[in-house]
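First comes one chain, alone, set out as structure tokens in the form predicted alone.
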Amino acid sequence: MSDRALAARTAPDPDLADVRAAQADRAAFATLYRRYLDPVYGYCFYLLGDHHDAEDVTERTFLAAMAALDRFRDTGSTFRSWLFRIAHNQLANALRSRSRHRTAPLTAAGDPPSGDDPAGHADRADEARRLRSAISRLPDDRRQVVVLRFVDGLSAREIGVVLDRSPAAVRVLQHRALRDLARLLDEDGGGR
């Protein structure tokens, strides 16, 4: 094992002091909430594609995390991976519910971009739409790896905790997901 891999494996959880504070005083959970609200929401939005559903799942994630906070233990996985595991479970519940109700989310246009280059903004918006479309067509496990790694910045080890896989399996999924994503984008680009 390389020195870098060993250091990553034994690095302390940067959130541990805040977790301990929140376990002693629930009001201190606000620090963790503010730190992870956007990353958890982003993860939910990328997988659900609907702002309202993502907000609901994000809220359920933080409520579940707060309720289970006393059961969090520093056993080698980080608070961040523990929280994203809760989000993963909440997403699975939401996706099961969605498949039973078969409703399609409306696509959001988003806020108009600011700046002086409308053509550049249009190109970037088009690229973002193509990328979201390609990501949405990946198999679920590959889609989650891409979002957790490149949107939320989790390590292979943390993603392994979230998805209940080994870090090596996560790296294989990531490789396959990126290969599939490149193929999908090439197909959508039509020779761009």
Second form
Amino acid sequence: MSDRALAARTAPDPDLADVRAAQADRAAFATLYRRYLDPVYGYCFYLLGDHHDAEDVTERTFLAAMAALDRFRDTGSTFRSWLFRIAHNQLANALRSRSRHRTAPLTAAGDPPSGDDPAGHADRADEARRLRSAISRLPDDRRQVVVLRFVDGLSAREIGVVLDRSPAAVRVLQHRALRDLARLLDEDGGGR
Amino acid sequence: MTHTLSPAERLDRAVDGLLDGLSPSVASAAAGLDAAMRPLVAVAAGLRSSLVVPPASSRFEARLGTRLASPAERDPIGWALRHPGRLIVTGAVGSAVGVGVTAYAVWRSSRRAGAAHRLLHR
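Could the form predicted in complex with the partner chain be shown next, to go alongside the form predicted alone?
And the full complex, kicking off with our chain again.
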């Protein structure tokens, strides 16, 4: 078991029973799919800035995860961090491909779908736009930490597994990202 | 032996508190953050409240769900073995394309070689 995998686990993996069921019968993968579709999609959307590209990478992630499910072992890292690691690799491929073809910054992507409340919360939408604009100006590793931590709620230990960094390195990245964001929002006339 | 937390560790504890639903001031105090770090907790609170997870569209969810449930995706090797006819057709089409491309390449190179030969012996 790797040090990072060990460090990623302080509590039992809440998904483990469902993973075992899906390893025995792929039909049970639907439970994990429903649980993680939106978080994985959100991670992809915030890093790609485009709904269609995010759907494409999300699809590749789940297909790869289902194909590799038998290789997941309860040896330290959680299923969630394992799944996001796959998404991270798929995102890296997509971003490499995009750099060869075109770019679509997060700020140009428009707001995420508003669900049941499309018209309301104009202030929150404005705040979200300012934050997305600031996030898009962060270095890639800090942007990844911000999205995984604040959009998907992963712990520093889990993010360490996803990004192949130590938890301490992730905490330092988080500290620097928040400091950068505070400065960028301030320059933007923010801090409102 | 006591371990003195670094600023990054204390900030991470405050973020843990925020993600657990504490207010920025309570999370900062619980993590023992000094005044200089509190603006960072305010930024973190803004991220927490503003960056919602955008839901995937229901059409995409249904389409991918259907694909994941298909036998070919669930068990591709078993599915292929249970459908040998499709494997044979795929193999035959692939072979035909390969033979066609090779024949064309041979024909092109022989034409060029013939032209070069005629030029040399004119």
